[in-house]
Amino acid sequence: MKSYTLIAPAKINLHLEILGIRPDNYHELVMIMQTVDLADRVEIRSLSTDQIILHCGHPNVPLDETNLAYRAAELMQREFPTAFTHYGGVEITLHKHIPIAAGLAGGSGNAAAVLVGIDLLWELGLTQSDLQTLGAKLGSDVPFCISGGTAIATGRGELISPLPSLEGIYVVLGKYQSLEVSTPWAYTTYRHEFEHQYAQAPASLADRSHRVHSGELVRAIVKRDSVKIGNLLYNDLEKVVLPAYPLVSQLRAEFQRHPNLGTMMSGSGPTVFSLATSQAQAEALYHQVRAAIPDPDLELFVTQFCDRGVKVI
């Protein structure tokens, strides 16, 4: 049976701004996203039956249609019934290295890898744009996870505009294994507290989005000015998550106590990250935070920015 192994990197947000509410009742967002080398491995192979079989060794990962990777396979079956009839079902094995429920798009990256893998298994010849259009039907982060690198994401997060690569900048991630933050809760709470600040008119939404596209952070990325990038990190969701989750707030404060380029919560949390000037500074920060918070529930990772999304190996 034919098979492929794919690498699905995690992502962090360097900028997350909530602009307003869209006609479809989703939030209008403008984000700057970045993939990192911390990644899951996804194995996918053809079956002679019409089944979707999903395996994962992590006890908290569902193996049914509640898993985005499973839903990605179902989507491909629906979209390409002739290929499905010809090639059959798929068996998917997820090797998780990205912490789950962490705001790092681990599930979205797995789904992106399944789309790419089935495209190869079924010899569909889809373009990256085709795959991203399919991915947007599964979740807002999936299109970015397909292409990866450094990019501006607008709309619900599904409209991707690539930026120059920041490959090689080091980052330290921290996440309590037992702590989860509901993304719907974070956005609903933010709307309840800050809706009065939302841009109301389409022209106002477009203007605020344009300001990020042409703003200081994008200019710093173009110049690869890591010091300025660290100074310009921004996340609207910190306003509601940090007060409600003291452990996240305390972890963020601990990261900030030590030398780094900038610290922020990623996405809706609860992962906190700091950028570092070098691998040595990143490893020093890792050990400083570990010494200050010896709690075995706290996972820490040293990784670096990468210039890719899903990769076939």
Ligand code: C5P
Given for the second form:
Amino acid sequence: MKSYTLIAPAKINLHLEILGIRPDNYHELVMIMQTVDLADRVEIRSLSTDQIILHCGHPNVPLDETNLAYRAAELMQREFPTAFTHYGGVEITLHKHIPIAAGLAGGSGNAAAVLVGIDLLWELGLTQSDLQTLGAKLGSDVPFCISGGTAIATGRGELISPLPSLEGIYVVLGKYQSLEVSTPWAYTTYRHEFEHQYAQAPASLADRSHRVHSGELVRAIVKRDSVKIGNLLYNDLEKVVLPAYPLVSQLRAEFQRHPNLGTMMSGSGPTVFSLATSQAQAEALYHQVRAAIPDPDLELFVTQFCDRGVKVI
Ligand code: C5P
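Which structure goes with the form predicted in complex with the named molecule, now that we have seen the form predicted on its own?
In what comes next, the whole complex appears, and the chain from above leads the way.
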């Protein structure tokens, strides 16, 4: 039976701006996304039966249709019934390294890897754009996880425009293992507090999208100006997550106490990250935060920007 191993990187948000609410009740966003080397490994192989079987050693990862990776396999089964009948089911093993429910798109990346893996197993010959269209049916972050690198994501996050790749920027990530933030909770709470500022009708949403704040960051990315990139990090969801989770705001403040290029929460949190000019600065920051917060529940990672999404190895 054929099998593939895929690498599914984590993402951070360098910019997350909420413009308003859409007719489908999602939020209209402008995000700048970046993949990093911290990644899960996903193994996928054909089965002689018609089952979808998911394995994962992590106790908090569900193994049924509540897992986006499982739903990715179901989606492929529905979309390509002839290939499914011909090639059979799939067995998927997730080796988790990315913290879960962390704002790092770990689940979305796993789903992206399953789409790419099944395309190969079933010899479908799908393009990256085909895979991203399928990914958008699973979740807003899945299309970006397929292509990765540095990109602008608009719409509900599923419309991807690549930016020049950034090399040599290091990242320290911090997350309390036992702390999870629900993404729907973060967006619903934001809506309750800030709906009065939203652009309302489609016309004013379109107008608001001409006044996004990400332009300066895009220019800094094009110039590969890491100091400016660090200064321009932005995330609207911090406005609701930080007040509700004091541990996250304390962690963010601790990161900021030490030399780095800039600090922000990723996505809907609770992961906090700082950018660093070098591996040495990132490692120093890792040790400084670890010394200040010796809590074993706090997981810290040193990683760096990467220029790709899902990769077959
Ligand atoms: O698309 P995804 O399933 O990953 O989104 C998870 C949740 O985050 C949605 O159910 C919604 O509550 C919120 N969300 C949103 N607007 C977006 C993306 C996500 O309100 N653009």
